[in-house]
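The chain that follows stands alone, in the form predicted alone, written as structure tokens.
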Amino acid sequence: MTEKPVQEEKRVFMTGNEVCAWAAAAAQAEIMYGYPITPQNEIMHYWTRLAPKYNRDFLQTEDELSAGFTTAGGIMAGKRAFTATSGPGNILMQEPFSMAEAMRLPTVAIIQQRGGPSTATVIYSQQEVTMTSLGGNGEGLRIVYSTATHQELFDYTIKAFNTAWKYRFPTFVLADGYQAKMRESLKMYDPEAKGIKMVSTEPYVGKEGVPGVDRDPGHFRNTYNVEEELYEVLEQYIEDYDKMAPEVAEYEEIGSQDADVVVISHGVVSRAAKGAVQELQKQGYKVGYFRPITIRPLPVNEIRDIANSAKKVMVVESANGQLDRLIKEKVYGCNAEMIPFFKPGVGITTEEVESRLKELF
């Protein structure tokens, strides 16, 4: 069977991990390498149900470190390579993911968050914010999708396959143990029909032609010899990031701009913000909601804006302040009294976020 995943858009009920497989076929991805861990595993299963029937294929290995390896290994091959992986697998693919931010690899992870430190909770958490976006050794530049719902899942693991090949940077959905194993309907659909243009690949190795006589020889490094060296490296790739940034970026807001408070989520979490929120307007609450969709670059210009204007940010979120750090990296200086509401490992809901609103008004 060679026709198209997803030929037409359709309406289905399904649970997050398989969403992830069929928007990784219908980004027309290649090949998965990965190794199970809950509360992943689904996305494997389902990509292995999928593979044969599409003319894909999947590769398990000994272990997330050599997942990660092969990923960057079939990408440099020029294929449209993807991974999955949760907690201390996330851990373990950080050398890999750094070597990909190293050698400007375009590698696409799916990370399903669960509860840590070690191996902790199987079930959910949002406490692979700080692992995610910043990484091991390097710089963090990097590309963090955090989705809320299903459709989001579907609609942003198609779209890290192109940012990653258009900007060649390490792109991560970053989604949840909540979201991998609900089910949730959306529409899913064929990204051509929706006038959405797939970024092609292309080898990194294995070029036709003779190197130095046909086309420039490649130079693919991880590896510096002195500081010096890796320093000017590094500079062109942060003057790459910075000027992506602005492109990249996305939030979700509302009412932010004339409320006296202002919370800020992430991920599932924002659900319940959100529904906080627009029941408090309602009411005549001067409250708005503001969602960073990529949390790695963040949309630094409307959070600052923010965070001059309200009287209050309250950040919620299911992690001791992984993402709060980030943001008070960016509103440094700015006049709003900042006020934690975090719960690590542990769902937040709309009720919640409403009684702490109200207690702040």
Partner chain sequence: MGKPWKIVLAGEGGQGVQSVAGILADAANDQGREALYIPNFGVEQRGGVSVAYLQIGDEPVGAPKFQTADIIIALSDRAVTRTTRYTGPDTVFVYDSGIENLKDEDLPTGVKKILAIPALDAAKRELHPRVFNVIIMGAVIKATGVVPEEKAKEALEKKLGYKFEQKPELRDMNFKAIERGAELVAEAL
Given for the second form:
Amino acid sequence: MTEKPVQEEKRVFMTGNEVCAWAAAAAQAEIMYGYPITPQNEIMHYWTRLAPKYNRDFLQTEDELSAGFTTAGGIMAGKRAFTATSGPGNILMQEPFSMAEAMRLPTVAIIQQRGGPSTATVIYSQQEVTMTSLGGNGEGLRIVYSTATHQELFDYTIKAFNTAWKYRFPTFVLADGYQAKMRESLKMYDPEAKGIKMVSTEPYVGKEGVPGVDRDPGHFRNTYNVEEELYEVLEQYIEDYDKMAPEVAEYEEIGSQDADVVVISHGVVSRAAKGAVQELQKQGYKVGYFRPITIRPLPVNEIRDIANSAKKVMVVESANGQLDRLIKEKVYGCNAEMIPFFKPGVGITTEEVESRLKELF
Amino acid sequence: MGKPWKIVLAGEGGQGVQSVAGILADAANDQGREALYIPNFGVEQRGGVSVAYLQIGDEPVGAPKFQTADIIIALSDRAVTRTTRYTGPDTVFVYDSGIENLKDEDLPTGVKKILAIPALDAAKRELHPRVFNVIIMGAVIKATGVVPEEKAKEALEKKLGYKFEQKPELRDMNFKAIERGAELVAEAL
Amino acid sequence: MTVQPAMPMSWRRETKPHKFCPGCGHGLVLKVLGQAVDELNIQDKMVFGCDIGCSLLAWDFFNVDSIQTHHGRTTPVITGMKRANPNLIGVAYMGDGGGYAIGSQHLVSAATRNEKITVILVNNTQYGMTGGQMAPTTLPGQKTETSPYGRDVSKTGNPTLGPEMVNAITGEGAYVARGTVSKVNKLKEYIKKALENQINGNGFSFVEVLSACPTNWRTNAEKTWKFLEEEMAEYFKVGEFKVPGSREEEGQSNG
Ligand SMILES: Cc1ncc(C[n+]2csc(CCOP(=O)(O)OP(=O)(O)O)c2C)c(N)n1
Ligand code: SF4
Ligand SMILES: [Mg+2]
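Show the form predicted in complex with the partner chain, please, the one above being the form predicted alone.
Okay, now the whole complex, with that chain kicking things off.
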């Protein structure tokens, strides 16, 4: 066996894209499929440098449709495969991800959000929330981790492989151009040394034995003849998903239970929200902070509790209400007044959140 | 303790502001401090102003972007115009006194202090135009104290050590540039 | 008043100097295209479509109606426009990544259908705009950001020979050539012929142009030209591959 990419826990200082490449290597990912797009490129750049050293593989495909479908193929061959993309590439990957949903393939994709619609900017946004969470035709049977720090990028990239392979739903690490390109410190570690066991992989096709003789053949499909046949499959999938949801839903909060105003945000924006809330709490304001780490599935009970106990809930995001729509669906019938603070495609600072919050008192 | 230093460095592509920010971030991290550095990127790379956003403190840094910088260093006329939006009453605004075409009204108002330092000139006349950015690094260190001079030299050594091996006089020149930058700020303060 | 160098009439002065890096081949291709547009007097009829890639930097380059589309999708956008209004002269301008990777199905299908449009494809052996990754045209052994140890043809195949492929799949009436920015007179002849082919309603026209990307090649002027004129031209044969009405079909290389 080749050496482990990360052996002892160590503090490093690097870009988020580099973190993702190391995390995938530490998580024993075996092959990456990808197509260049800013701000995701350096995940591939680092991966192509690391891969041969640790006996891992890489394929640059002709586009993202192909990158997504080759990932699906790699998974079906039983490999811990992943891909990474952004913006227009994420759009193209919705077709393969939809097949992954239909066939319960544990694809892992790192999404570095950039401005949209269309080619827009290569810089930053939180505008890929709806697309990543809900996908195209279908029900959005996916898991989406929205990270805020480089430490989380490392932790949740590793976790994504395990969640995906445990529950067999497409799993996403949703970050953004800032996280991709900025440098900050984090601790890298070997998951096993921390007691994190990598969920083992298993081939869908090419298992031992002669199909029809030693074992049943694997017949995998995503097409059905009659409505009822599809309905039956979806009922089972949705039941599995709903059962899984409370097990995988994660959040972070500060004083959200007994606050008059609670700020809900996700990803990198929550760093601004947290800073603002902590500052105002010091000044005696009854503000709280809540951040879903899984934006799909959401931690529904906690969100509903807040929406019942707080007077106002302000949703802050670098999109025109994409998280807000997901939250509103869950808080239907709750008491709190919903306040929007949306800046589509633009970064949000602590100062801005702070002054907007003050206006609510 | 408390809040991190918020630093904006801006210049023309090729003036080396990104590498200064990168080295400072490395130096702070090596010292066990918390740093967050965002390079600017986008289609702007081709022929635009290059801006580096850097925060250095003792606790993990919050939001990557900020509204008001504690110190801004602007190295060209376009960099001055581009960065005035990050000024506030507590901002120290440093610019190179050799910038051509800079009008007084381009400079920000209502800031804590405006410092003009002849870094470009010092680089050209006393050292080498190539170490202009290192002089700027010395100036930032002096003005903020985010890392000790020694740490900055170590970080420089780490980054350029292989070049210094081949040409030891480069090491001297770079270290002198740091010191010269610090002096220029001390004189202007 | 500053003195402006001679510019084709069809260039938009307000957007000059252009946005490409110093030494970039795109500027040379667009200069030649501008001259061809002037000489054929089609400024009022031409629609310039550019891809995502460094070609997008040309979205406001000409005093010509222009459409900047998606990465790889310029061919179908221009095809749709031309089908809807055959009086227009449609030019789809793209990179090698745009044309041979993500947009290859569109190139193949438009060529097969003999769409009456002109595709100009700039081959700089890698993805320029995204910072120098491997492209279908990357030469064997060439180092890029995603082939850091050199392109391994046993794993990634051989460089795409675009005009050769287009030549093989187009029917009669098509025009197919490969030019280079190191021979601009020939290049202009090819681009002009390609446009004339469309004007005459003959069929698909395709010109690949060997071009330079000193930024991602990390080469100085001398090495840039050496790579372009020696290594690239050695692999990618310059010349006309298909000319309507002529019997010479195979690559008559003149370079
Ligand atoms: C669907 C999609 N995938 C990826 C990208 C990112 N992207 C932008 S330009 C480019 C490559 C450009 O290379 P090429 O077409 O060769 O043009 P050049 O810049 O070299 O002229 C890529 C992959 C995108 N914009 N859209
Ligand atoms: S990156 Fe390369 S192709 Fe793009 S403008 Fe610069 S030199 Fe030209
Ligand atoms: Mg190219």
